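This document starts with one chain, in the form predicted on its own, laid out as structure tokens.
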Amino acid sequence: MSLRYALLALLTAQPMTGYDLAKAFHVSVGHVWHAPDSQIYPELKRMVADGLLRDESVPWGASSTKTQYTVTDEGVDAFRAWMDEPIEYARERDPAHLRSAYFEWADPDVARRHLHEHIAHYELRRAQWQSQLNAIRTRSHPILARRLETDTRHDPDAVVEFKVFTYEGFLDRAEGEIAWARHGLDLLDRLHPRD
């Protein structure tokens, strides 16, 4: 159900078409909650049916239309209620850490490859998260800029600082995963020295 609230969070900034919403999702909320378009569009339809969103046709091009979604008062109430609920943490499913617990079964060079891939993955994520953080700090991220223009209920500095806090947490996570994988490489070198 978190997809629903991630979509509501985006739509509290401004009404958007399904296409614009999916695009915005992948460059903002998608860093926090992954969902493919094949999940986003059906969820939007369910949210309309549940009264959380209103949909309307808006002109697109010379002779076509798109569906634009706007949060209803019920949607805002549902989002606030969700924010007050306790977080239900998912049980871990971490293939990298699971495999590392059994590296004694792996060829040492294969284990090293897994750890190098882990480092590369988190270096890429770190760069993406740093880019988002920079855009948030300078208030140049397009969705944040729009939110700051339209949101009269919340202190703009608080809006920015909570997003900074979130992305700093992502960066800490990336640094921790990179350090963990490097430690694993050192361990492999100690236990299985290269010839």
The other form holds:
2 protein chains.
Amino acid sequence: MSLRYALLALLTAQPMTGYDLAKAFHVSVGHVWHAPDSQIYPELKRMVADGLLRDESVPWGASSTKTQYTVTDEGVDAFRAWMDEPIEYARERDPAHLRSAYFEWADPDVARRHLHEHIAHYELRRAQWQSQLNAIRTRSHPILARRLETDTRHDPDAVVEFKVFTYEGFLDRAEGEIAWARHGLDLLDRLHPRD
Amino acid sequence: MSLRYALLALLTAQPMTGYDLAKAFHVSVGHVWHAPDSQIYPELKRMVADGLLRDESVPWGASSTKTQYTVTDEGVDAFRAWMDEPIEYARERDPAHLRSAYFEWADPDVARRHLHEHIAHYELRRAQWQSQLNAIRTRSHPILARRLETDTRHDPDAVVEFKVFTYEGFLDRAEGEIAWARHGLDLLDRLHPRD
DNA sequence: TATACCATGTAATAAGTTACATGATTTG
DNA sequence: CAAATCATGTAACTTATTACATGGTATA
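Having looked at the form predicted on its own, could you now put up the form predicted in complex with the DNA?
The next block holds the full complex; its first chain is the one shown before.
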């Protein structure tokens, strides 16, 4: 259900075609709420059916068209209403920690490999989030820049600060996961010293 | 797919009936990989069909029976094999951070409420994980205690240490989330000072 | 004119959620 | 003997994943 609000959030910056939106999604809000194209397109259609978006055919090339989506007033209301609703936390479901809890069943080198991959995974995420954060801080992030131009109802500093705050949270999380995995590597060295 | 390995992990401590297993699940591995009873019972059946578990009818009361599940050799092999497989990280999908990224659309007090609830949520989780951790450290956790009795192939210290390591990771995470939300509250006070 | 990429999906499957159902047994 | 809890689910639904499909347009 959050997907539709992620899409709505993105479209409040500017109307977009499905394709542009999908691309923009993957380099912005998709870092917070992932979804594949195959989930995005049908959801857009549903949102039109529910009155949250308006769709228009715009010409593409000589004889073809593409669909552009614009948030309706009802869509804006729905987005605001969503903001008031309590956050639904997903239950814990963590593949890395499930594995680590039973590392006694793994070869120590396999356990090490998992932890190294954990570090690599979060180093990659960290780099992605960091580059988002930089682009947000300098206001050079294209979607944010567009949003700052078109959005007259909100304090631009607040718009930026909330996104900075969000991505800083992810960065801290990545740091935490990396530190945790390093601890695990130390533990493995203690339990199974290498020569 | 991880659910079956969470169940397998639990059943390596001792054979259990479906009901006992479901109860034990919720106070142990369910803290790492949540699943409702309605997902557990059918999965157990499937695991029997796949040869990972053996089921036996044991008497219950005068004229009734219940089903007890035991890990087969094939089940142990499957569990070990799973340990070698790469961890599949779920894509980011974070309802709290999705919300916070667009807090400019929320009333400042609503945003504050969300952050306070975030703190409350992770304080609760922290307490749960902390009590798990204490029970593990003192080896008084009933399932762990049983595991330490029955499991002769693994170093008991390692069995304990890996679980400690896992839950310490969760505790750090909870601390991080709480600190993040407090930052958010500071930010809100900066942007929207209260009298 | 081939290749990249624009544009929009569908189909099949898997996984997870919510709500409900039902009867048996133990215990106070 | 009523209440708690033991025991085991099913049904309906929603969400998400994976893989594939198809044709058009711009560009080198």
